[in-house]
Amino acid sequence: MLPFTFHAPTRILFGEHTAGSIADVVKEFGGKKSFIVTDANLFKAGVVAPIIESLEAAGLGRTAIFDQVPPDSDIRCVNSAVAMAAEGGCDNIVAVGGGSVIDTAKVVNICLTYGGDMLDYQGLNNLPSKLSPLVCVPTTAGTGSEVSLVAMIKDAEERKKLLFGSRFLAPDAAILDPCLVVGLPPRLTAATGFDALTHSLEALAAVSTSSVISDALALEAAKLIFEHLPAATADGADLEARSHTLVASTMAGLAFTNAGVGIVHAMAHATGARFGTHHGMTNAVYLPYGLEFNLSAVPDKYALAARFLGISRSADDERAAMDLVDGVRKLMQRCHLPSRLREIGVPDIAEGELAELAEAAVTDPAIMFNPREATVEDIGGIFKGAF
């Protein structure tokens, strides 16, 4: 067995209505005045209300609330939140929302802890010490941001994603309350579920950085998604299905934050930055094509997944690996997800712009973990096939 390092610093709490006891968690980490990061829809829907009540009832002072995180957070959003947190004298952050909200909270925490410009800390391993306490309450089951060591923020002017990655970026605690994902719209449920599935399958394929621990988490997360995502998509009130997909998302988050992702995420980052597509939806469209591209490099890993998921009984690795690709496409159909880029708002683009998009994907940090080297021509071919 090859040597490996595995990070799992985030405390994970799961259970119905656990979000209402968040004050106990914040106080345990030494927090005295919380800064809540969320989005306008969640705030208006009352999702954040029990969290505010818990914090204020515990004598943590009146919380400051930033509820203007967009679906694809950017530099301007982070800077606005940082200014509010600093003015309010906050010493800890509570993130309530999906991946965009949690990633925003992570980068706000960098600036709140160290001061200075967020751009000074972009890249990998540029954080010098532990950050202020951060507790995350995910309201979607897909991103795994509540346990990951990375954050992605959009640079709208440059039309690219900025990566922040460090072991210090991992949240102190993640509160998984399935009651908060009940009623999530079917299309969003399916898209975020496929984000988690992509995390699982790409982490499994990252042979140079994966381990027996990340493989185990990736496989079990994928199994939970295959078994429960159709039910969660079909019935928003199915608490059991919601619970399993929420836990699967966190497990996949632990897998990919240790092993990495790959070509699917690299292309999704480039496409999302340029065209504003939903990240989970974009991953879903690219996933079968990314699996096909990597099939020759990791047939054994894909075959392992296919057999574990009950998709294939073939003893031949290549046949079983192809069965996995087919199984992913069938799951997309069961969840009524689009299978083409043009169906999610990507326009037909000229060759010159396609080359720029491919170049952005080839230079995206996610692709360094892909098991097969990809060229600009390879990326262009996948884009054309997925269009």
Contents of the next structure:
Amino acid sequence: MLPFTFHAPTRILFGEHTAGSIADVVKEFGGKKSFIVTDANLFKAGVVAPIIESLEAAGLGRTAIFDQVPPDSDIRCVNSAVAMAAEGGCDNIVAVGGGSVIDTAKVVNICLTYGGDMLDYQGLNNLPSKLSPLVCVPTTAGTGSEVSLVAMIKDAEERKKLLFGSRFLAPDAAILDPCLVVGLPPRLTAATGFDALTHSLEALAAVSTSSVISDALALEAAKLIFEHLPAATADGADLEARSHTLVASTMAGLAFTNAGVGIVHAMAHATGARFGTHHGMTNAVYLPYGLEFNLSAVPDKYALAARFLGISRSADDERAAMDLVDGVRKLMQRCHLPSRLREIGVPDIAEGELAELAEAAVTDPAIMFNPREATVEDIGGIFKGAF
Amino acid sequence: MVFTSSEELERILMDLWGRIKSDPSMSGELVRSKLIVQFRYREPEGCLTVDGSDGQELKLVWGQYDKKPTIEMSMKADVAHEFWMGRVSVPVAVLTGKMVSKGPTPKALALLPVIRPAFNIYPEVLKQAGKEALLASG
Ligand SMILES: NC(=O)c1ccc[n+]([C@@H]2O[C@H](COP(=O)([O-])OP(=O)(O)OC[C@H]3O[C@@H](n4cnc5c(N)ncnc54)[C@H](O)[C@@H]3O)[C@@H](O)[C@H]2O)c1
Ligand SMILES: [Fe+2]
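Since the one above is the form predicted alone, can you give the form predicted together with the partner chain too?
Now the full complex is given, and it begins with the chain already shown.
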């Protein structure tokens, strides 16, 4: 067996209504004054209420609540949150929201802990020491950011995302409470679920960095998503379906943060930065194409997944791998996800712009984990196919 | 430690980068990128800056440099040796923390294919420096 490292420093707590006891967790990490990061929708919908109640009852706040995180948060948002947290004298952060909120909280934590300009900390393994306590409560079942070692923040002017990656970025605790995900609309439920599925299938295929541990997590996560995402999409109040997809997204998060992602994420990052499309939705559209592209490089891995998911009985790896692609397309249909880029707001672009987009994808950090080398032409071809 | 002193590290890497500079297929791309890339080594210590920012000529500077680099890459000198030998999986080095990159990661990654031809030059540089024993060690 090849050597590997596996990081899973985040304490994971799962249960209906566990968010109501968040104060105990914050206290254990030594937090005294919490800074809550969330978005306006969630705040208005009352999703954050049990968390505020718990913190207040324990005498840990209400010090400051920043509820202005936009989807795909940016530098400006981080800076205003940092100013507010510093003014409030907060010593720990509680993030309640989807990937946009959690990524914002991570970068706010960098600025709050070390001071200075966030640009000095972008890069890989570029954080000097442990950050202040961060507890994350995901309200989407998708990004896995509640356990991942990365965060991405948009540089709106440059139309690109800043990447921060460090083992110190893993949150201290993730509280998985399916009750908080109930209000997520069907389209976003399906899209975020496909973000998690993409994490799982790309981590599985990242053969130079994956391990038996990441494979096990990736496979089981994919299985839970295949089994429960249609129900979670059809009936948001189905707590069993919500629970399984939520835990699956965290498992897929652990898998990808240790093994990496691949071409689908690289293309989704490039496309999202350019056209503002939702991360999970964009992944979903590219996923079947990415699988087809990699099929010749990792037929065994895809076949393993197809058999594990019960969607192929073929003994032939290539055949089984093709069954996986089919299975993914069928799952998209069952979740009523669009299958074309133009359906998610991507305009038909000229060759020159396509070349720029492809260039962004081939230099996206996600692509270095992909099992098959992709050229600018390959990416252009996939884009046209998916359009 | 592969390199016995900072002086030896300097001699070998400056020789390698001198050859990269005189190969237009590599230096042309580096100059076109207009990037300033700084490599910081430890065990033994060393710092090399490759500056293509004027868009004309690639500057190679060992030691202190006054301009702010676009990208900083830090690693043990042993990791750099393994890298030039073509034995480092960059994703693995990134995930295990052996390589540290500061600055815009996509720009750093875009340079990888550009300098890859230097993997073929490095063994010759080691021979010139009397370090061919390193080539035999698998
Ligand atoms: N750091 C990582 O590991 C990682 C991994 C993947 C993606 N991401 C990032 O995550 C972001 C996407 O995150 P996301 O997909 O979770 O979406 P999101 O956080 O952008 O949220 C999308 C929308 O859903 C709403 N929403 C969230 N939870 C809700 C709920 N329970 N009820 C009702 N509405 C709710 C939000 O208000 C928002 O309008 C992207 O910026 C992406 O880059 C990060
Ligand atoms: Fe993702």
